[in-house]
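In the block that follows, a single chain appears as structure tokens, in the form predicted on its own.
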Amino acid sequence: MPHYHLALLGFGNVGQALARLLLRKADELRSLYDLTFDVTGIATGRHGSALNPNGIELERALQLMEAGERLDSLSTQPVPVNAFDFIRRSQAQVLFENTPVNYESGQPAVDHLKQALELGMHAITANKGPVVHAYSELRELARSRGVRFYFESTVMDGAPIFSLFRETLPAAHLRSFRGILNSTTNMILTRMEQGETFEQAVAYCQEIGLAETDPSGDVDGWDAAVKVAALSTVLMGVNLKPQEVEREGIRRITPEDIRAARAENKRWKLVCTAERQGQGVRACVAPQLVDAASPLFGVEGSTSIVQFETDVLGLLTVIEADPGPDTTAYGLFADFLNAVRSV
């Protein structure tokens, strides 16, 4: 029975949800998939780190995080000097890289993943930056080392988007896609339909943890543009940077616009689109009015949707309702299981 050492670089809401999921699924992994695991390293930005080649007690790590305490007490090794030292000394076979996204360059996550792959680790991330800035390089590096670089959670949390094409749609060529890929803006627009101002809706999203203290990445369309770039790069084979996506956020949408749209039985949505044009792709993120005939019309709150057009099927639609840290964690967990089973 194979046994895997795991390392968690980043232990925020998603990392902790992953730890809980691993604990919950441990018996199932053993009985159904004939594998076991332990976590030999956890590194955080503000709560220290722990390295233990014999395995860290995950329950205790979660308790310390909940209490706002540091993880250093769980370590049997000297404190790593940085993330690269942590990766090298973790003795892991799988790295989960969940550091904050850098829209401009994907760093330092790109280099974290590169080091893991060079050391022969499977590299799994929920970080969109490396996918749009270094996908080809990381994929080829993984292939040369006989390991996997997977990133299911980068676009629609745990929904199977990348694995759908990788595993179940052989020789299907993606012509275009259209969808709502940013949960925060969809929630803001839904709340504005219920009578809130833009500022009130943003504050609500911040209160429930859906929006950051600085919501500009969402409301100005950057998060959506990165996701469009990731889908175009991986599924359409056209390397696209977020800066190349035509982008407009939702700041100009007023309560008056919302009311006027509803009077015509239409709704404002931040719509993501990409379509092949010759050897390239034209991609766009922008507010659009959708009517009741559109599958996007009924998508409310934090729910996401994407509709694919391929050369072999009709329109294929994936919807994920009310995503959160637990669904993102499942995407990471599924990537782990698919990675170790595929080698």
Second form
2 protein chains.
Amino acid sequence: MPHYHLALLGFGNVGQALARLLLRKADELRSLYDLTFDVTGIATGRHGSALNPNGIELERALQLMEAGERLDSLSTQPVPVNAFDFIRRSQAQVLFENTPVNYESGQPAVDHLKQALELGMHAITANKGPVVHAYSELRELARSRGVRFYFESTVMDGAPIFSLFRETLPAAHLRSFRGILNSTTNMILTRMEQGETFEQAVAYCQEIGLAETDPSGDVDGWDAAVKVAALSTVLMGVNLKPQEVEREGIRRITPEDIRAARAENKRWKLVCTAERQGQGVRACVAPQLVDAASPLFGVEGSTSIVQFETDVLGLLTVIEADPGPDTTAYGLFADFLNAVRSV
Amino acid sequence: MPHYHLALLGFGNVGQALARLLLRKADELRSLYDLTFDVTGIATGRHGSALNPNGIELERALQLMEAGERLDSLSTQPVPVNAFDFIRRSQAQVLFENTPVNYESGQPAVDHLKQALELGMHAITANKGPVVHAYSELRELARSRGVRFYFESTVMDGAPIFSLFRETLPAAHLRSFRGILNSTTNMILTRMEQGETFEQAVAYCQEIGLAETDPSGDVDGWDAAVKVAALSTVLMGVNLKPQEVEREGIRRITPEDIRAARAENKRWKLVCTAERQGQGVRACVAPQLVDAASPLFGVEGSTSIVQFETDVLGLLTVIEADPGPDTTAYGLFADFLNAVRSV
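Next up, can you give the form predicted together with a further copy of the same chain of this protein, since the form predicted on its own came first?
Once more the chain from above appears, this time first in line as the rest of the complex follows.
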């Protein structure tokens, strides 16, 4: 029976959801895959860290976080001084990297993942930064060490997108894709259709934890552009930087625009598109009017959608409803299982 | 570099599309997967058979079929006397079973697949019969021989459905599903919305090769029920016979019903549903009115859709447009690659 040591670097909403999922699925993993695990390290941003080669009690770690306390008391070893010290001393076979995203450079997540891979760990992240800034390098490094660099949760949450192509569509050639990939702007547009102003809709998204205090990353289309760049880089083999994606956000869409669209049974959506052009990819994020015949029309609230045009199937569409920390955590969990059963 | 011998039992539209796809992708398989292959056997229903341990020239086989001639001239060995003789003497590592479907018993496809597995071949089929009649037995047999029994193309054509769960959604528990799984009835309903009578719409489907001369397998919901049974058996682990699926076809839907629905911005669809009930599954195929808020609403013509409710993600929807022999062939091709790279 294979036994794995896991390390969780970052223990916010997603990291905690992953811990709960690991607890809930532990028996199933044993019976389905004959697989057991221990979490030998947890590192947080502001609540300390813990290392225990015999396995940290996850329930206790979750309780401490809920109580706003530090995790240091769970450590059977001197508390690591920084993330690199933590990774090295965790003795894990799998690192889950869930530190905050940095769109500019992908750091320090890129270096965390690099270190893990160099130490022969599978490196798994929900962090888009490393995919758009260091995909080729991390993939090659993983290959050379016989481990995996997986990142399913970076686009459309836990829904299988990268693994769809990697595992289920062998030798398929992706020609173009189109979709709605940013939940916050889609929720804002949906709320505006229900009569709210842009400001009210943004405030609502902030209230439910969908939008940041500064919503510009979503509203100006940056998050969508990063996802388009990630899909293009990984699925089309064309390294695209977010800055190379033509980008327009939703700020210019007025309540009048939305009413006018509804009167014609149409909807404004922030649409992502990418298609091959010569050796490159032309990619774009912009508001578009979609009509009822399009599968994008019915995509409301935080739901997302992507349509893939390949050389082997008709248009293939994937829709994911109700994303959240639990489903992001499932993407990480699936990456873990896919990584360990693939080697 | 691994080299595989393939045998094609059944060489109709789908078998020929598979041969064309193998030809088109041969170079890519070599460069992507370091994999080469020969087709060492082709058996047809009415155009003879051929065996050649050094590989049959596929272009030539396709030309002979197009010219309505027999394949026997391509055989470097005595032409096999029946399917079992063919399988045994093909010396293949992979059998593609594409004989006509038999909904009653799944035969003789079940026995063909059984023989292939017993000989240590991967057994791949687009034939629904064996999945609903012998899934557990064939899977166990495959397991015991260290090979695979795959059948991606039996439901929603080449779109990844079985491989989605097998490869990308580890430890996910399927609670229920809902979808439109029969292309012919969906095309008939779409044509009736455009003003055709039921009879005209059926005639159109027959003309384009979507419906059989006797359309009752589609129109009375049998094909959909078989697919529901296959999904329930494989993805929910509950063996369901097509006869156990509550079933109503589309014959009672009149042009008046369709007009009345359209007036309310609704549509009649032949909807498949299945949900767990105790240790079993309650499954149903029946016409339902769907409104514009449902992703089923926009599914027109031969497009199909399925929505999965699991314990790990929000509702996950897959839509496949424009199915046909080429995309069915891709499902078989993907099964081949997934089988050989999984062992």
